[in-house]
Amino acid sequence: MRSSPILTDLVLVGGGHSNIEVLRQFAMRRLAGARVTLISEHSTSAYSGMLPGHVAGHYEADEIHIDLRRLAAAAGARFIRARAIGLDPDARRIELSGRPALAYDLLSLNIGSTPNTFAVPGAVEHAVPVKPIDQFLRRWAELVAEFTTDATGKPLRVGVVGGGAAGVEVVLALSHRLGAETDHSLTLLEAGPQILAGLGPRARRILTSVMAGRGISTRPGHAVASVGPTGVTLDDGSHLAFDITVWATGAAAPAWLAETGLARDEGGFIQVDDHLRSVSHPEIFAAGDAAMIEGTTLPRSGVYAVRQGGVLADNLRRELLGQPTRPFKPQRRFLRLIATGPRHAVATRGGLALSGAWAWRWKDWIDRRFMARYATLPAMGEGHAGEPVPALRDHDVADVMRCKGCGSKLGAKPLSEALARLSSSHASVALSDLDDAAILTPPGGKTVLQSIDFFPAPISDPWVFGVIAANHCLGDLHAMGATPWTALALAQVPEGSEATQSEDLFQLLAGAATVFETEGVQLVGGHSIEGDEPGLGFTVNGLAELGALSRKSGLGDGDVLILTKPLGTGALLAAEMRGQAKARWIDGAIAAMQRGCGPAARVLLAHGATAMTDVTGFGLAGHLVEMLRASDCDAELFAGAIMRLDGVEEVLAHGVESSLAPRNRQRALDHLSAAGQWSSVDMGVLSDPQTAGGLLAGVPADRAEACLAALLAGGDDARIIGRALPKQGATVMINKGEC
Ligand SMILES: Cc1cc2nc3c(=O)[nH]c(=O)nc-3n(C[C@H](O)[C@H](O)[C@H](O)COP(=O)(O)OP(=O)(O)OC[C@H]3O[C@@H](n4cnc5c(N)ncnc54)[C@H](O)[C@@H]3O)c2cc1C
């Protein structure tokens, strides 16, 4: 399907209750011309009406969080992993740890809040904050385990510091995990008068009682002074001795909005309208925990956060169509549902409050039903993308229609931009804008070996997708042992704006340069076009001696074959394609991406590497197939020994698998003996296309040991998988076991 040009870059940072209801809206309709960005530190994101219950325990881990890559991918929106740290308003760029800055026309801002730990002293350093919830998790999951481990005897001693509903949930949440199995005390600190101050008499009355009943102590009245390694120290000198110091206080707003030029309001949150639109900057958005709308004190609630997000879709729309946007306005009773611990909670409107096991079934039932909305949405690419571009404000579609009578080439002006702020980033770039074409002078006598691999783009985050595209396209020089030198670039971006074509070759070529870096190779020209989808990739130059060549025919008898990555990559993007990928297989995948192959040949070279090969396209058989063949040897191959991604014999066993696989099954099954020992999903592993992927490489059988050794300490997922054999007629043999 034809896509149309991208005119304007809606940018959301933070996949938090509201931006998720923007994206949710644009996938039942989305914008032509307006390209959706979410940007978010994780690829999921927890519901906060689930978190006590999944402290309880009576929700897993995947049942409480948002897949925030499937639910992108369903809207048409890039997905970038990172976390924002900062923002320039003027040049119109928000800016992220790790990486470039990204460009954006209209900017969302929903990154919620944190307990304020800054206030107290010794409490950022010894105090576990409650959010962000799943470093909470871990964080206690490790304290609980230590505490175990140290087998004292004593009861474990939790004090959680912060007495309002959050506070009063997690204290609840915490004795029902513990339970009667952990010896264990509980104890919630509250520095004003009373706990749940918040609520009504009614509520406050039932759940002080269900508190005391568990035998939870409650000590309004004091604040805590300072917190250390053993306890907390209160306002009036006492210290209570705890091994857990739980931090679930009022909010506090992300510190790093301090620098950004925003408008906000005395405790640092983005003072916004009741359009929630910034009042300093109308072209940022903000909603949620991290936002206060000028002139009113709501309280910090999932409630409100999820209710902007209606009126935020709404609003962001309307700017970009140049249309009038709505307010908010925030209903000031609901209905809150508190659980208790076990399947059991508080209903309380008001001043009314009741309790029971049909409080929980209730509340268990809105919030099942809220995330199904987040779940069921259309998989990528059943999209929209044809339909014609609407009149966006600032924009003319014509503007951007191209004849192709120029070869789809890049205009001069996103190209000259892109390759100005490209080179003064990255020394890796020498470009030069005089000549036609690179001069390249090898060093003496050294010989040039020569490869180019192009690709379109297999995810949306464009500066990763240059990281992977550029670490694939070096993968056969490293393979060879070539030292790699010099790399020309085709890069293909989607028709757009001459501003989002210089944003988008600029990210596709900066995450490039990043591994460039690494490896000393200098970008030394290229050609760009415009196309459907971004796509990339790069004719590499390396250098080497040429009888110190690694070679595919080296192989021999014995030699032991190690593998330096896990497989899988093929299968897990297909899955993510029809939506079938769980978000923390997709980062696996693209962390293995990710990693180049440079310092795995220099090791394995080290260690009399025999024969080296990429494992790409034609997957682990194909490319092993090609080695033996080209050695004249057979290999064993253990099956047990094969490194899987997360998730790929998830999506494998379900039948997903990448449309180059079946030709490399079919491949492989010529050359496989007893293939029918193997079961489908390895033969799917076996045959699986790789993006990236690891090497393969026969190691003299006395070295393979310390070569492994070197992999690992290096921080390569590497293992032995096989060995070679002499040549007997069938190629390659499975032993069902580890090595
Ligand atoms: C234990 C507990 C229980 C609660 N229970 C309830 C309840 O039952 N009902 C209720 O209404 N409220 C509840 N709350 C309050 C509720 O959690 C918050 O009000 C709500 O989460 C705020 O939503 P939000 O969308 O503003 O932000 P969040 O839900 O916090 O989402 C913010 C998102 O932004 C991401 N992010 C943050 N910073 C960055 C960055 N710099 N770069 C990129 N991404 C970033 C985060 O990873 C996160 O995904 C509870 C709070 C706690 C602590």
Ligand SMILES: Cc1cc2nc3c(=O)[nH]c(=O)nc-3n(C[C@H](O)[C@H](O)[C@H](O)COP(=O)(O)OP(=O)(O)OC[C@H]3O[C@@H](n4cnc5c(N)ncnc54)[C@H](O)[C@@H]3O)c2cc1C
The other form holds:
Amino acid sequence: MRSSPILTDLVLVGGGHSNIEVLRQFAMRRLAGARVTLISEHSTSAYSGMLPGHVAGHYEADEIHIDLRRLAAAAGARFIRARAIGLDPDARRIELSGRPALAYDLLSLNIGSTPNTFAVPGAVEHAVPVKPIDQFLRRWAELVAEFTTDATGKPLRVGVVGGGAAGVEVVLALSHRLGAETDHSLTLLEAGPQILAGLGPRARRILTSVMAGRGISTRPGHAVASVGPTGVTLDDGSHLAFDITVWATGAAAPAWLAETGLARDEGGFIQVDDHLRSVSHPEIFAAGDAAMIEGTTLPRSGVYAVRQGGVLADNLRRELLGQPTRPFKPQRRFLRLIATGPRHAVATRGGLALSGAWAWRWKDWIDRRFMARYATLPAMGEGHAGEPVPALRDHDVADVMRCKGCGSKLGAKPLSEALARLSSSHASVALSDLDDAAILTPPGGKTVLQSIDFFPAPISDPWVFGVIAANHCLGDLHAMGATPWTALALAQVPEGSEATQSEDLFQLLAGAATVFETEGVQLVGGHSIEGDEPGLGFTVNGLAELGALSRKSGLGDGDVLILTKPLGTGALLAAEMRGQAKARWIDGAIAAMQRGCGPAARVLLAHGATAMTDVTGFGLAGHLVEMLRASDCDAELFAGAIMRLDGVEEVLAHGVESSLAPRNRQRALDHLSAAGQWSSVDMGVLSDPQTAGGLLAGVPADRAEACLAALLAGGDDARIIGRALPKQGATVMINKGEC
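Form predicted alone structure, per the form predicted together with this ligand context:
Just this one chain is shown here; partners and other molecules are left out.
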């Protein structure tokens, strides 16, 4: 089925509790013509309600995280892993770290708050803030590793700054994790006169008693004046020695909001009306910790962010449909379930407070039910398309039958706008002439090598796809030892408005241009068309001396086989399409695809590589067989040395593989000796088609170790995986061990 033309871009910035609910509701009911994009620095989102349980050791990390890649795919949304650093509301672009700004028509900000450490000297450098949660979890995992491997047996001194409910839950969780029978000391610090000032007297008494029973020292009425590597200094001049200082107090707005021109309150938070709309910019909505509803003083609590999610999703949909939005009505009193470390909790509402194991079971049931809402969604492409966007019926592409042939070419306006923006930001773009073809004159009589590749986008981030496509297409030139010279683009963008097509084309080519600039390649022209999905490819030209080319046919007896990248991108991308891949697995695959082969090729050539090929669509086995047939050699592979991306063995074991893998596997079986020694997973790895894969090279045995060391020093995840043998007829021999 043809997808609807893209009429408007809804961009969600931040993977907080409110925006993930927007995605969930769009997964259940989409809007034709509205493209949704989630921008998040992380590919998972930690649920704050389960954080104390994780710190205490009751939940594994995966249990408290929502997979944003999977959620975005279920909603038919693009996922862009990037850090937002600014906003230009006049141009309607969100600024991102290390890559071009992204355009939006409607924006939702759910970016959370940052720890209020800047006002206290030394806190930024030495304290471990609880927020952002993912940052805290990474540091906590490091601390646990340090603690469990510490052979000195020295008691740990922990200070937690902040005597609210969050600080109390954290210090109780830490106490349980460290163990009551140990000599570790924990201290809770609070600047105000009272611990848990926001709770009723009964709840306060219960929790204070629990802390006292655990030997946790509480110090209310003293503000922290400074933080150092060995502890904190209080406002009365006294010093408390801590090995770890956890910061669980205060919240500050992200600093970049100050430069946006958005209306903000006295604390710097985005000021919104009760419909969660910016009071200064009606096309921007905001929710969660980064926003404050005009005329209210709501505490910054995950409870409100969760409850705002439904209203935010409904109002964004209503805005797209041209309907009146509705107000968010916060509850003034609500049930709170506060974990106390072990499987025990305090339930409190208003002045009522009760505690026990039953309260933990209740909290655990509520939290797991919340997480289940985001784990039982349709896989990519299965969501209902929904109704079109009637508010945009007058748009220039609505209800228009799109032509084929040359009628599918992008219009002059989006093309020229995208190329003008690209030329102004990337020196690698040489599109100043308006001739029908590029005029190229090879320098110094060198031989010109040419290659071409094109494929549909395997990921939804257009800029990263541009990086990957450029790396993939340049791989053939690197494998032959050529110096990349020029490129012609073939770009396909989805049907949509001129503005969306211009933005999409720019993002694709801007990603590629970052690779071309690194490799000294000039983008000299190309062709662009409309299609159902994004696609990108390049005709690339390289230069070399004819006698200096690296060929597949140069492999000799005894040469060592070196592979420069781990395998598994095909299986992992297939698993993501089926909703069966973990976000961190896809992060690893994308990171591998974003690394170009140019540096590795230059190292291999400098160490006398006798033959090279890039490992792409035919998989390792297919490309190795090509090299062996060209060189009239056999080879021995060391199965245990072949690198695999994290997660690939799990997805292959569950029968998930690329659609090209069965054909690759059948071809490989014709050339393997004792193929029965390989497990189905091993065969899956050998047959897996790679996108922007690494190089496979033969290197003289006496230079192999030095070559490998140079590759590793340069950042390549390279390994020696085999060796060439005299031709005996079997092509590839199997060795289950390592080299």
